[in-house]
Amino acid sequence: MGWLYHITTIGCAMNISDSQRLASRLNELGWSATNQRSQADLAILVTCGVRQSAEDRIYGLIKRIKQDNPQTAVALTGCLSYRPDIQAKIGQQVDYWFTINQLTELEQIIPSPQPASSLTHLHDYLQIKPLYTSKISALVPIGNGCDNFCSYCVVPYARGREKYRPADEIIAEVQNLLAADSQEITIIAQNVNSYRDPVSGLNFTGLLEQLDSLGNYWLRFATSHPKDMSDELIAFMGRSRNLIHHLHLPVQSGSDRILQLMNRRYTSDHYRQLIAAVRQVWPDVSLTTDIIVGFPGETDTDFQATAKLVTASGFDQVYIAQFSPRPGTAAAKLPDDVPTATKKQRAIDLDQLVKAGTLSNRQAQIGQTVEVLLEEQRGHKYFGRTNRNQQILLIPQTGNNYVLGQRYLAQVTAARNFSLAGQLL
């Protein structure tokens, strides 16, 4: 066989980061990447099992891979790789199965040209040096797994319990990225703010304080759990030099009854108090969230409580999901009693509320001067993000030279629901 591989990544930032470590390990084993999936000897799918729609994509992808090149071997990893029902359903079409935690023993699962003896033995896959896909921005995972067991979520079953990296490993990775001129670092985990250094006991705020002192760059983190948003963390956010003013804080529902069924361990009032405290230290914060509609037992009253929270909170973006039962979770045992048509309509109604709020938020920024990070150039236009993590289309000033991966000032000139336009200064 040849030794060309292609990776398809579905889902969250953690899956993207995992794919970078997977690519690095394959390269160490003597494989070479190809951008043409039909030319690959091995097609690897890094899967997401959070929603049914993500799961359904896999079945179509495997079919297309085999149609394009029947000789291509298929490997499946990620959140679906642990599920016996998935293995029973598509086992005949998948040649290799492995979880992300098995990357350190990949040479025992997938045949490779390089002998296993040439590899450095690692205890944790997060110790693998990733093959970063951008010179501008980088994802740095600080841990893996989750202990929260939200009733709708597969992550604790797919990834296991929380396991965090020592702070010195994380700091070294960030230092190396900054030395290579990365301008933006995003710290990620399933629940970043429950971080605890397994060696020293350092908490998440302490880790951020150390990262904040490393230089002049944009620092972000995701995803936070509201139950772990401490006063200490919020106070640090207010005095940080490098944290950009964006917070992704999933609320999932505005109904206390549904939050309890979801095992989220906070109330809607507590969530409101958190975002009010964040706005005290970051008045200009761009706040984004996740919401599930149609959770088992969700009544019109429950949904209206969510709509009320959305209207009052001034979110910049809301990622709306229609509930789909995930095998093995507690919620899968509940009657999926909200009709599909009702779920769809609630998603539409909520999306309309969100768009009205986000447009108003962005229109209020017209005329402001903002710092932007240039990420892409198309013709005479540039695309980037503001220091509130908002997408912006930028028109350059004639005669000025702008460099991708650098930060500049721009004046906001126009607004849409989920983006801005501006003039580079």
Contents of the next structure:
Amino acid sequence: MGWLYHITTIGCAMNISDSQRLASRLNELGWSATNQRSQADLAILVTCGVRQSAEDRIYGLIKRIKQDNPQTAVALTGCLSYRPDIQAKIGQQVDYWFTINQLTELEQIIPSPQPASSLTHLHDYLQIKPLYTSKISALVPIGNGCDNFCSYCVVPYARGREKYRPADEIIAEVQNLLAADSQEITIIAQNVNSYRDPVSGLNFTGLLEQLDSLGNYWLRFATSHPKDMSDELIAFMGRSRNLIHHLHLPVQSGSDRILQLMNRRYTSDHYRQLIAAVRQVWPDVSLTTDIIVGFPGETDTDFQATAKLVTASGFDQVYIAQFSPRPGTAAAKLPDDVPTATKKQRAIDLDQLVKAGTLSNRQAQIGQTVEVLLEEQRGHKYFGRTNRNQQILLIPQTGNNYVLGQRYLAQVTAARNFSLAGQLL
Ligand code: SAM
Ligand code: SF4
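Moving on from the form predicted on its own, please list the structure of the form predicted together with S-adenosylmethionine.
Below, the chain from earlier opens the complete complex, with every other chain and molecule after it.
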């Protein structure tokens, strides 16, 4: 057996960040990464179990890996790794199976070319120093797991209960990134607002205040739960030096009846008040959200309430998901009674509403000067994001030198549904 590995990551920012810790641990054990999955001795799948479609992708992927190279061993981790039913279904085709929390004992699960005894023993996988994939932007997890048990969601079962990192560990990770010239740090957890330092009891606003004082960089956080977004946090957002004006605040539905069935523990009015308060401190905020259509029992009236909320909220992007029952969750016990065709149609209708709003939001920015972070160059054009986290295509000034990973001013010249174009100044 050789020692080349390849990682496929499905799903959210947390999975991307987990993969960076997994890669780091494998390298410490003497493995080397390859970009070619068919050449890998070990193909690792960091899975997502949030929707059935993500689960189905894994079945197809495992088949393809074995077809491309029958010698490639398959390892499965992530949100599907805790499910005994999946283990029973595909266990034969998977050579190594571990949950993400077992990364601290990877050397006991996967054979390695280097003595495992050289590894420092860690009690939490988030203590592993990650192998960041970008020098410009980094994800920094502040914890793992979720205690909220929204009735549709598998995360509390897949990742377990909330567990947070001590603030000094998070601050040290951010300081190291800034020393290496990272320009953007995104603080991530399933519900950042319920952060508590396990030692000092510091809350999320306190943590952000400390991170905000570390330098001059772009700071972001995701995901916030509307029930836990405090006045204290919103007030801090208004006076922060580094937080960029983007907020991802999943609403899931505009119907109070459905929100209650989802166990979200807020009303659509509360959500409206929250975004009004955020707009008081950040009038130019770019607001994004998640919505599930076709939750069990969702009527046309419920869906219209969601459509109304979308029209009124001025979202810059909406991630629309069709409800998919997840084994073991409370909603999976309800009849999945919204026909697939209705779910699809509601997703299409909502998407059209969203696009109308996002286009006029972006058109309103034409002529404005914005700060941009350069991320990529293709030919003469640059691609980046604005300090509201919007994608922007940039035309350089002739004769000027621009460096990827640095921030510049640009004037917005054109708008599309989900992106902008501009002239670098
Ligand atoms: N923690 C975040 C929150 O509170 O909204 C979201 C985490 S979840 C992994 C990401 C998104 O997937 C959710 O916001 C929801 O819209 C969607 N999602 C979760 N479970 C789902 C299900 N059973 N069917 C369809 N979409 C689902
Ligand atoms: Fe899932 Fe709700 Fe936790 Fe988000 S807050 S991860 S939707 S249970």
